[in-house]
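Only one chain is shown below, in structure tokens, and it's the form predicted on its own.
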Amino acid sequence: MLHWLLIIGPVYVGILIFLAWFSRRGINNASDFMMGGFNVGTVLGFMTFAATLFSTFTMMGMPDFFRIHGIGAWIFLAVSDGAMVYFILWFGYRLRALSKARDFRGMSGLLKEIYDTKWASYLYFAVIFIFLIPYVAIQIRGISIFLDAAFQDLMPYWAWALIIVGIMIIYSETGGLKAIMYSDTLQGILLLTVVWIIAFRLLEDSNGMKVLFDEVKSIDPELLSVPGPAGLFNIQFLVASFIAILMIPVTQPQISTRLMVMRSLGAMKRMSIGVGFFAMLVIFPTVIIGMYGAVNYTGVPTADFLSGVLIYEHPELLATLVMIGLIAAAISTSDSQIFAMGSELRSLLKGDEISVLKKTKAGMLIFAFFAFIFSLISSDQLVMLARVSFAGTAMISPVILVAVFFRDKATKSILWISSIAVIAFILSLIGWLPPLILKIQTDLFLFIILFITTALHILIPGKN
């Protein structure tokens, strides 16, 4: 397979270089570099949004999640993503209306202006730093362990991770947001194509869907129902996950930025609908891959399952395309999030645009370094790490929702509410708070408290 990689790999890198050069031609100021000139059309917006959401986490994490925990993973992700599309339309409309007359540079800057305190912007920035760095890291780790398994003894695991980070930084800091979006488009096409080819091949090897699911049932019937063999998909987990995923467009800057840079409200609406369609198309084949793994890779480590089902069971050319697709997915999602964090840093800085842009690029290098370090020490449970990221950022959703929908209620009280929830969630992750509070899963308990206190905050008349 290495000879195919040496042929196709340089072609892919050459395309990235061309896209970075092409994007750089249209950069005349910092807004063009960081925000794509606020002139992104429907097709490009749809592809970049979808590729940012569905990447290494989907192609590598979800098949393994289905293999281990069963069909309930469909409820966990697909149902939640379907609901998220409708929320994108609602939230995106209000956010764009609020920011129409403003120079939108990032959510941090917007919150600082609305709440009239740096506390709001620092809280938001701190939370996305704490919880997005691990999410970036799992993209890097996912593809690195895959490459390490596919090319054993070629180079150490950390070297693969370093190469991925290097390509990501050079590309994004050369061509800006538009270059990332073009890369996202390429990645989305590759991801969707290879995941369906693999799914069809595995179905053919399994003699069809019915036979495959009959074999799964004979091995472990609990894989075909909730809460699954490990009891993960109970009501509390699914509800808490639903809330966390629903809040992704609200709390994660790489998503909210894409809502703002669309050239019109109509383009944003069409983009949102396309994302929902893409979600179903890309998640369904991971069900097939995961169920195939439950039959043929029972009890094996994640790396062995992924390298086997995605590489070794296929012709060399297809295996190489899968590998390129996975590398593209890891780079696409990682640089989108690192770049979004750079945008948030820019919204906090003052000074002339040239100086601010230099500091922003330096900040992105620092963020990438932290992501690289975390990728070396994180676990292989990509989906669960992603869920922690979603849940962690969701703890500050009241700050943003109140600012966007109830601006007159945007006072320091709501900042206290979210700050306490964030601290409590972090304490639960490190084991200083129990996993259950009053027999309720800790993250769900915090979501309930956030909902009640935020609702009271909004309903109480007068100044809060």
The other form holds:
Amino acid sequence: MLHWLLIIGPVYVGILIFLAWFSRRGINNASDFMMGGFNVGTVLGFMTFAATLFSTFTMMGMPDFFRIHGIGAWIFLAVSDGAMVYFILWFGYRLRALSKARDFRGMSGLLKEIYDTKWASYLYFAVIFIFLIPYVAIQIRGISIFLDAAFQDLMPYWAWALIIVGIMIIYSETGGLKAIMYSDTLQGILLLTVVWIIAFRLLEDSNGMKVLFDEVKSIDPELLSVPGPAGLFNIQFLVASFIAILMIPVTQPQISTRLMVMRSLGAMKRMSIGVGFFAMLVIFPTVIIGMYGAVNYTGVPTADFLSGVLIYEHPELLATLVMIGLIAAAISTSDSQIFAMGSELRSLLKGDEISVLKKTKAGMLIFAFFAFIFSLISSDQLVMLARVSFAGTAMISPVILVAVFFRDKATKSILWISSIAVIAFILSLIGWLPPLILKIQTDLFLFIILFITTALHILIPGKN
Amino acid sequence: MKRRKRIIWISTAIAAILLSVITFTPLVIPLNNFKPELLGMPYTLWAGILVMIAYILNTLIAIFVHPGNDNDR
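Here we have the form predicted on its own; I need the corresponding form predicted in complex with the partner chain.
Every chain and every other molecule in the complex is listed next, the one we just looked at coming first.
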């Protein structure tokens, strides 16, 4: 397989170099570099949105999630994505309307302006730093461990991680947002193609869908319903996950930026429906891969399951394409996140464009370094860590939602409410707060408190 | 015409909320029950697929009655 990688790998890198060069040609100012000139069409917008959202988390995390916890994972991710796609129409529309008369550089800057205090921007930036760095890190770690398992003894996994971070940072700092979007498109097509080819092959091996599910039934029928064998998919977990995923376009800058850079509202609307179709098309094959794993890889460690089901069971050429697809997925999501954090940093900086851009690029390098370090020490549970990232950033959703939908109510009270929720959530993660409060899962409890307090804040007349 | 569009737009919001509520009831996720099956798929999976298709169709309808101007930047 190594010889195929040595052929296809350079082709992929060559395409990246071409795309970076091509994008660089169209850059005339900082806005072109950071925001793609706010001129992104439907197809590019939908592919970049989908590729940023569905990454190694989907390709590697979800099959393993289905294998271990069963089909409740569909409700966890796919149904939540369906709701999110609809919500984009409301949120994206209002966010774009709010930013119309402003020089939108990032959510941090926008919040500072609306709330009229730096606290709003610092809170947003701190939260995305705390919860996005681990999310970037797990993408890098996931693919590095996978490559390490696939090419045993070729090099240590930290070296794989370093190569991926290196490609990511050079690429995004050269070509800017447009280059990232082009590579997202490439990755999205590759990911969707290989995941379906793999699913078809595994389904054929299993003699069809019915036989596959019958075998799962005979091994562990609990995989076929909620809450699943480990009891993970209880109502509380699913509802809390639903809220966290619904809030991704609101709180995660790599996604909200993509709503803002669309050429027109019409393009944004068409993009949202495209993402809905893409979500269904990309998640369904992971059900098949996961169920196949439940039958053929029972009790096997994650890395062995993934390397087996995605690589070793397939012809070398397909296995190589899978590998390139996974590397592309890890790079495209990570560079989008690092770049979005750079955009947020830029929206906080003052000064002439050239020096701000220099500082932004330096900031991106530092973020990438943190992500690399964290990738060496984080856990292997891709989906659960991603969920922590979604839930963590969702704690500041009242700050953004109030700014966007109820601007007159954007006062410091909302910042207090969200700051306390973020601190409480972090304390729960490090075990200083119990996992359950009043028999309610802590993150769900915090969402309920946030909802009640924010609703009261909006309903009570006057500025409070 | 404008009023009709607005009513449909609001209806899609109500439909999205209803879909979200229904998803977390035994209608879609009955505990420890995978029957009835469809094409071999367990109940929660195919019901979940139907919910997702319903979300997408609802979004598709919403796009045509959305209050914003498509040409707005």
